[in-house]
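Next up: just one chain, as structure tokens, the form predicted on its own.
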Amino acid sequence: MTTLVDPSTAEVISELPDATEDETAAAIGRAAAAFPAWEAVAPGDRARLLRRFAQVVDDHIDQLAAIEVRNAGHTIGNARWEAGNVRDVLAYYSGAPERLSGRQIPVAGGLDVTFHEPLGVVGVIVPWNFPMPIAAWGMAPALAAGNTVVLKPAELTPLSALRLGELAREAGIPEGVLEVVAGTGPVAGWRLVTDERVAKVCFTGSVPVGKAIMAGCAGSLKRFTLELGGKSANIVFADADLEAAAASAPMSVFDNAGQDCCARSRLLVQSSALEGFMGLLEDAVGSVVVGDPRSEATQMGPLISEAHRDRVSGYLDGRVDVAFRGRVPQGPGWWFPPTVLAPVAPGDRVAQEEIFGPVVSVIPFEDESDAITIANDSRYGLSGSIWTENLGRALRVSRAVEAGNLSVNSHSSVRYWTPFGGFKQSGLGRELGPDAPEGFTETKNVFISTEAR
């Protein structure tokens, strides 16, 4: 049994039974039984069902957003965007069934063609920080390619996933095609990893759990996609528009209370611009509105749980220099103020470990080479930003930084129509973009002889 708590008030929402291993196995069985019929659905009909699913989600945007505000503590603005992202991802991949084309390859003596065949049952294991979007990023291309899906939300934030499962039925998605199992990682999640009826697992979460999933998938040579941690660099050169860079920096790391793998939690500032930049940054951090996530004016809400707040607090142990902090509400809820640490050395713990909270480390650098060295001094490589008015520098640094998703003079990282994924221990594989459905297929090659007999 899991107790669900509103992070902004510490009030209990409900008690939810955790799915047992047998219940998870039964869900996998239903998805496996539904696969042959779903695979056989004509591409145009599968596309129409996904478009209808997107429309039903759109009809329930406000309801889904309200669920996420209460269950995850997301601001109402973010929660509406997240529900809208589910709609948009479903709509985008509704175009895939009729475009999942193979190839005709020139050969002697016949015709050679390839087909993209669906894998079967796909397990999608979702974290608590972005419950709705990350569920959609896995399930939408998998369904579009003709697979069935068993979706396991995080223990702390299952409510939006359960509602999406209901909306799928309402949209006409057949029984068994999208199963939602609310359970713990060691029980429900692990069964998805080890059950031989599951052909692929998509996991977003921590590096240690990702490594365990890799090992578990090896037993049946199961395919997997992993999106793991991040410690992304926000690099500000002295020639940049410093006002724009400082104004945008807070929400590049404090959005969703810093509970974001793409958070630019290392702020690298060229030494010659550091003093002026820090003054601009302090003003920007002071203006971040932290408060009731139901308020339209709120920019940052609480952390997900008391335990997570304690973990984040543990990084501020008196051995780090706090330059300045923002303000948070008094009273119940798992609040943590926007916090700027400076100066920080590249090898310090707060510059190397993923804090996953509203804490940014300011690291000075001297020149372009120094910035690249510091940015790459991390086991992670998910995202990052580069601020400069020099186009040549922007291109050089973009190519040199070891990260899967970079932005120049902005903090954009994730668009559903472009690929998303990381280097190094930030993960394996790519999600989203036009090629994502192919990641849920096998390529089959067929040669047809045309020789006279």
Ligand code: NAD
The other form holds:
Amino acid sequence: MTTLVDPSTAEVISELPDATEDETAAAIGRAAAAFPAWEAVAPGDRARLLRRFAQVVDDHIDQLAAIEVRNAGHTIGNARWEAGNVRDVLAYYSGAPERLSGRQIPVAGGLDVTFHEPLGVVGVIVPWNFPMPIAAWGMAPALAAGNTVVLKPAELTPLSALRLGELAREAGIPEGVLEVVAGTGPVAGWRLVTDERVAKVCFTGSVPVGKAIMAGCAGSLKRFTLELGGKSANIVFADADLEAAAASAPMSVFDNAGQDCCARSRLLVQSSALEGFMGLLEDAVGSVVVGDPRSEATQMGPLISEAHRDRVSGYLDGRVDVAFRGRVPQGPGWWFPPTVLAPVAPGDRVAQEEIFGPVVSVIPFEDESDAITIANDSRYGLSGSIWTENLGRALRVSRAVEAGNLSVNSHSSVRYWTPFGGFKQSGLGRELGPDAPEGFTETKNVFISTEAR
Ligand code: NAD
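Form predicted on its own already given; the form predicted in complex with the named molecule follows:
So here's everything in the complex, that chain up top.
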């Protein structure tokens, strides 16, 4: 049994039974049984069903957003964006079924063609920080390519996924094509990893669990993608538009209370600009509106749970220098103020570990090569930003930083039509973008002899 709690008030929302291993196996069984018919749905009809699913999600944006505000403490603005992202990802991949074409390759004596065959049942395992978008990033291209899906939300945030499962049925997606199993990681999640009827696992979550899943998938040579942690660098050169860089730096790390794998939690600032930049940054951090996630004006809500707040607080031991902090509401809820640590050395624990809270480490650097060395001094490589008015430098540093998703003079969030994923221990494989449906298929080569007989 999991107790769901509103993170902004600490009030209990409900008690939800955890799916047992047998119940998870039964859901996998239903998804396996539904696969042949779903695979056989004509591409145009599968596209139509996904478009209808997108439309039904659009009709329920406010309801889905309200669920996420309550269950995850997300700000209402973010939660609406997240529900809209599910709609958009479904709509985007509803264009895939009719476009999933193979190739015709020249050969002697016949015709050679390739097909993209769906894999079967895909398990999508989701963390608590972005329950809706991450569910959609896995399930939408998987369904579009003709697979059935078993979706396992995180223990703390199952409600939006359960609602999405109901909306899929309302939209006419056949029974068994999208199963939602709310259970724990070690029971329901692990069953998805080890059950031989599951052909692929899309996992988003922490590095240790990702490694265990990778090892578990080896048991049946299951396909997998891993989207794991991050410790991304926001690199500000002295030649940048410092006002714009300072104004945007807080929300590049404090958005979603820092519980974002792409959070720019290392702020690398060129020493010659450091003093002026810190003044601008202090003003910007002071103006971040932290409070009731139901208020339209709120920019940052609470952390997900008391245990997580304890974990984040644990990084602020006596050994770190707190430069300045923002404000938080008093009273119940798992609040943690926006916090700027400075100066931080590149090897410090707070510069190396993913804190997953509203804490940013300011690290001074001397020159371009120093900035690249520090940015790459991390086991992670998910995203990052580069602020400079020098185009050549922007391109050189973009090519040199070991990360999957970089933005120049901006902190672009994930776009569903561009590829997303990490270098190094930030993950394996890519999600989203035009090629994602192919990742849910096996390429089959067929040669047809045209020899006269
Ligand atoms: P987590 O690894 O604890 O859990 C993630 C999911 O895995 C949950 O659904 C959980 O129930 C399940 N799980 C746990 N143990 C399992 C097991 N043994 N077998 C199968 N499933 C298991 O992560 P979390 O704390 O929920 O999420 C935070 C982490 O996710 C952070 O490290 C963050 O950076 C990462 N994340 C990465 C991305 C990305 O795209 N790269 C996006 C969001 C979050």
